[in-house]
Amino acid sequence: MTAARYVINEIKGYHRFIKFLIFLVVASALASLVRFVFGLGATTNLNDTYPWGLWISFDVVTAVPLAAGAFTLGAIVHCFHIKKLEPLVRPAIVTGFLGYSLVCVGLLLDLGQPQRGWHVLRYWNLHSPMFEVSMCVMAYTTVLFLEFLSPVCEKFGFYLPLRVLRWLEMPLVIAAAAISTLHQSSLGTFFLIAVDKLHNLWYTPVLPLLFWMSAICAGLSIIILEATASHKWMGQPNEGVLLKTLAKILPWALGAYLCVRIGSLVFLSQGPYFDSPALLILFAIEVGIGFVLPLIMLMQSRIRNSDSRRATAAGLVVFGLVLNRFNVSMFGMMHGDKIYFPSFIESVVTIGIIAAHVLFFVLLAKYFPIFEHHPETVDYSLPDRFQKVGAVGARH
């Protein structure tokens, strides 16, 4: 009887979790409307001083690097052919196509004229950053889309497109791995005009470099974080044997950014450090318990073994990732006469695009096969052994 309450509960917990998800998304669609309606002056607290703000501040800066694990894990798993670690690829693969998703809404509810929004396709301005990054997000999320669908065959029988999706793997893989690298850099570069604006702390001519290190560092900790949530929360296998191999690749991703990131501060940057107590703070914090911190946490075996402090390990990754971005995009460039915060509209979208990324990703993880990719066990040439086989999704 107590097993049978646990088990009710369980399932009540999880349509009020649903329910409230697709509340705040439904809100999060309202005041999207406000905006179309009021327009961004009379809904945000954008101005002339702080054109950019929380829309792009995390919608787009943040939420960017937050999807990496796709292009990072594929990268390894196929061109590295570490191939044991193919089970956590399609759940990175969702959580990058649903990032870049609503990375787009993002850039359309921050643009002044979204209806023009097509024109980067017409008219092109090969020297603007901005050119590349836009060009390259929607291509990006177009790869996704593609290796997106290989579940989705799954789940329908729709056997011959998937063994064309399997032939495209191999090119999708790189083409992916490629225009990662050219946009998730080319966010960095946005800001290396901002020379009289952007604190020092932050400002490096190797910004892109740096940030498409950190995007690297924060996609491996994604997957861990996904991975073990999805396990405890959602009752998917466990792949703590996997993420110790993850967790032992992070280690020096982050030594290798941070030994940039300290070069750039002594060799590159130039001065003054230490005009502002604020920014120094958040400098110590970032770079400390972002980087340093978790750093020394997974050079330890008992803590890389440990599902509860490998995950939190990576949560300070990430942790440390959103409040890079934020430095540099927005809390970096601040001045002490003029601050900015964000508006009630605006920080509802952002919530409402936080919990639609959420809500999307529980959904397909358990109507679609999202955790059970062995291709190995897989015929594709035979649609019935396929139907008993693949769609099962066996497991070893």
Given for the second form:
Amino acid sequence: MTAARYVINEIKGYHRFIKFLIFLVVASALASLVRFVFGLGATTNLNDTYPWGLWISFDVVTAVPLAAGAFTLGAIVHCFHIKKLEPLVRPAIVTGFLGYSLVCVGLLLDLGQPQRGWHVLRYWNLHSPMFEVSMCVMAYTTVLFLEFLSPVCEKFGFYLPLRVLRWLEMPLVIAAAAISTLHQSSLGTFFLIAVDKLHNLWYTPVLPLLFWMSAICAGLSIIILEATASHKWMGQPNEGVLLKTLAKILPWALGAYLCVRIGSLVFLSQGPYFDSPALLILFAIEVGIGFVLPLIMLMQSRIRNSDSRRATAAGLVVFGLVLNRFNVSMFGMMHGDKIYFPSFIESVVTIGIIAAHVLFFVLLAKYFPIFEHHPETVDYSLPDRFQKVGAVGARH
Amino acid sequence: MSTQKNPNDGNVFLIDMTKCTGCRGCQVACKQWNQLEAEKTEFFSGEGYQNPPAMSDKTFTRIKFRDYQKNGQNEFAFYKEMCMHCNEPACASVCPVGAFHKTEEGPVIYNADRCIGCRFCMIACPFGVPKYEWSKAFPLVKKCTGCYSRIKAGMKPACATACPTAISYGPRHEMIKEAERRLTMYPDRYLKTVYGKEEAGGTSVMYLTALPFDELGFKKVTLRPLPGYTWQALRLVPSVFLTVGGGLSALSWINHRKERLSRLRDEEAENTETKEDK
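Let's see the other form, the form predicted in complex with its partner chain, since the form predicted alone is already up.
What follows is the entire complex, opening with the chain shown before.
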């Protein structure tokens, strides 16, 4: 039996939902080919008035904070030393790695000259927030890749790399948190230059700080959602006890975020807030349903202790974050009667990117030790044939 | 970013809109010098007589028409749209590969060989100047070059050369003096401001008009140079990196030490227990 037939047979055995995801990903890959043949103008609804659309607003500005779970949890577990949460770290790292890889894919589609992406490494412009974010995203994707190698090495029994990776664990966790802080906030710096374009409801000098804080909230929420979903649909163990701990941390993050948010509105106001009813409604939905409501919910232990209600609150935070990023990067930038709406191809590509994320996550969890990971059970000692090398590197 | 020592030494356009006749010689000269393709347009497709309906990758400058009533008579007012060649350009500050820079001679020029096509310059420009080649599969940004090649050769920009009445071109401090002279000589003719003297931190294109600027379609922009808005956050990057990295390193060192010590204590306690048992 050839390898191809083996793969086909394997795919035939998948659940219908997985097959549907594969279909979406293939459709999106075809749609992105159309972009390279016919150009951005023909395939997207972008124009000189709205040079950034769905691909920047979702695939970059929203996807990056949605992948913030990895660095947040890494810091909580390893730096703040709440060790019992460790079983959640590995799924978060896989999500982060997939998220960032797909951010890179989305960015390459959106660039006019993707083949010149490496120019960022050659022609530095320290004054550009985009330069800062590009460097950080490249560095952090590398860090996530290294962290992601652990389950791969475990799966194939590569003992030496596994030991190196274990030795690198702490430096990587700290690098991840520091780099993430920089680029999560610098995504907010992007919009500081849009002085007279972004509406006052969102334009504030502390936008970078707000972007960083909301990324932490979203990162924690995504972990809750993901663990609940993989328990419900993928037959993984119920991590409810651990999620309860996370749900206790989350309201603090949300509360701090809301304090800075409201403080910036009250003290750093630059102009009118009430001149556009549509934007005001968007603002109210975002802050009210996306941040205040889950804060109130998560302050009650009744809700924190219930798997489904806790997941609902986390879902609201994710909704709030997505709407916030769209408000800042898209809705808040629209003025007058000219409106941007994503084209069919833009939408297909973005849906495909989301589908790819879910698909790869499910497949990785299927073939690699992502969930079964309990560090105390992993044998980091080297087999006998490594004794000589092992003796040099033995620390523990 | 800016390589210019003193922005007042660079050359600027002083455009007196009250002297403009709307001949659009500047538009034609610009197309010719920059070898830009013609655009298929329709009369009255946009706001009025102006054609084409907007600046684009094929149109770097354009005369906007505006009709208004003066003493019961229908009159025209004009406004020449083009790159403002800011003293501290937002496009140059946000470009991740530094494809834009402000030259000593005045123009802000674009290096197409560096551009990765991210369009951040289009988001950043307060005047909406950089345009994109939307029809291409691998598009680049296009904008007025300030006729940098002509200036290097000792000539004036194409539009300034072609204009029979309205455009003067010279060092910034001289042009400001000239603008102020006209304002004091003919106070009834002009609005009492020079647009571009302070807008966005000062630009290399300055306008004199009779009508209020917003009625002519001038954008209301901040007087503060735009690069400062992002730099006030970006300059914190190194210290934030060190604070977060250092803080978390210290925190984890303390926590790991605590754990190690308590483990040692436990082991010792166990040892003494076993000794006592003996």
